[in-house]
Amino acid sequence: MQSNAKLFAYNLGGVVPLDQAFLHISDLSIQRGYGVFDFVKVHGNTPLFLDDYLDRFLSSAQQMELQLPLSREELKHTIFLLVQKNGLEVSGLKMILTGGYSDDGFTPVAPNLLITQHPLTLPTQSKVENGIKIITHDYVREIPTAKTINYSMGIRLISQIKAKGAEEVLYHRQGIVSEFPRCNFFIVRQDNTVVTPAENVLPGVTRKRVLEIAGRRYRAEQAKVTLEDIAQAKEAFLTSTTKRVLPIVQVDDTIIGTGKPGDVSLALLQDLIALEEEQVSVAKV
């Protein structure tokens, strides 16, 4: 595994050593927390589901009225260049588009694009086998369909999450569930229907893939999910680029199902892993 000192990044128009990648303090990401980003998992030197992530990155930029300085093809070329130079077998690649160097510290100007790549650690086998506990919090992100760099609420709740022995916090608004700060949420009803919240959520790429593979085995849908639905659920799990499918066995003080990861969640995890491996195999052909 390479150290950070030997990694490269894309910084303001060129590929440079990571330790030489900087932004000026006038950038709106620093001044006002204004910008968008996306995060791609790289496995076997292959960026998985890259086009889906680029679609979402460009959609987030459009919603925040930020113009990408590279064309889509130039962006893809830069990503593959970084992957080749860094040579990390399993990693995360982050694209960040900021509001630029603003003279008045408020008005967006020419956006700045940065791309970094770092080693990635997946959830431990213990977490998968035992499941995790989560807590809930009444909150809805501003512009939920955009992946902005504003994670203030999620970060502020870290101490509360840890104090309650939990792993994540699930947002809801008056009992209607939406998402985690960095993950999407699913329940499995008693009839094995797989359901994910339909509104006020980021359109997760892993969420999309899990809906597709779940539909091959079970009924799968996007619908309203309430805290009461969670209490009645057979299983629950979260999905994300870095966590794949991670079973949830407790929400606040409520034990989900048997209190152990369920067969549906674990089957979907294996299906997702197989889909990722298929992507790597196809890329190497």
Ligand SMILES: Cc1ncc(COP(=O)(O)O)c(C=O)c1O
Given for the second form:
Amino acid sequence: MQSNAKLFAYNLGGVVPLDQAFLHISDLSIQRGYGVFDFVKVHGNTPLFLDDYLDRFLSSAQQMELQLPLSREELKHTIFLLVQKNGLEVSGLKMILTGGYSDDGFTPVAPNLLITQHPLTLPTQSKVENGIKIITHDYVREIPTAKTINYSMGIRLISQIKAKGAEEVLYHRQGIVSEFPRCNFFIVRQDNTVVTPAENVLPGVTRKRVLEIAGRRYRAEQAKVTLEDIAQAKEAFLTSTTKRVLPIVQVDDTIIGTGKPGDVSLALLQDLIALEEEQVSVAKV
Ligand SMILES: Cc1ncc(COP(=O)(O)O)c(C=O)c1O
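Right, the form predicted alone is done, so what does the form predicted in complex with the ligand look like?
In what comes next, the whole complex appears, and the chain from above leads the way.
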């Protein structure tokens, strides 16, 4: 594996060594926290489910009225170029589109595009085997369907999460749950129906895949999920690009199901890993 010193990034039109990738202080991401991004997992030279991430990146940009300086095809080409050049085993690739260099520190002019790639660590086996504890917090992101760079609430809650011996915080609005700062949420009802909140969520790529694979074995749906539903659930888990399917065994003071990761969650994790491996082998053909 390469050290960070040898990595390359795409920075405002060109591929440069990572330590030479910079933004000027006039950028609206710095001045006003204005920008969008997306994050793709890469196995070897294969960015997994790339088209889904590109769709979401373009949708986030559109929702924030930011014009991408590259066409979708040019962006894809640049990603493959960078992935080849960096040659990492398992990595995360981040595309960031900012408000750009603004004359008055407020009005967007020409958005800036940066792409970075770093080695990625997946959740430890012990976290998967034991499951995690989470807490809840009443909050909805400003534009839940867009992946903006504003994670202020999630970051402010880190100390509360730690103080309560938890790993993550689940957002809800008056008892109707939505998502985590960086993950989607699922419950498994007593009849094995797999449910994920329908509203006020980022359309997670892992969420989409898990809904698909869950639908092969069980009933799977997007629906309203309340804190009360969680208390009645047989299992709960979160999904994200980096965490895949991670079982949840405690929500605030409530133990979920048996207090151990459930069979449905673990089966979905195995199915997701198989789907990822399938992507890598298809890309090699
Ligand atoms: C707010 C939010 N919800 C959910 C997710 C999970 O999405 P994905 O599965 O595409 O990683 C993310 C990813 O970072 C996120 O930022």
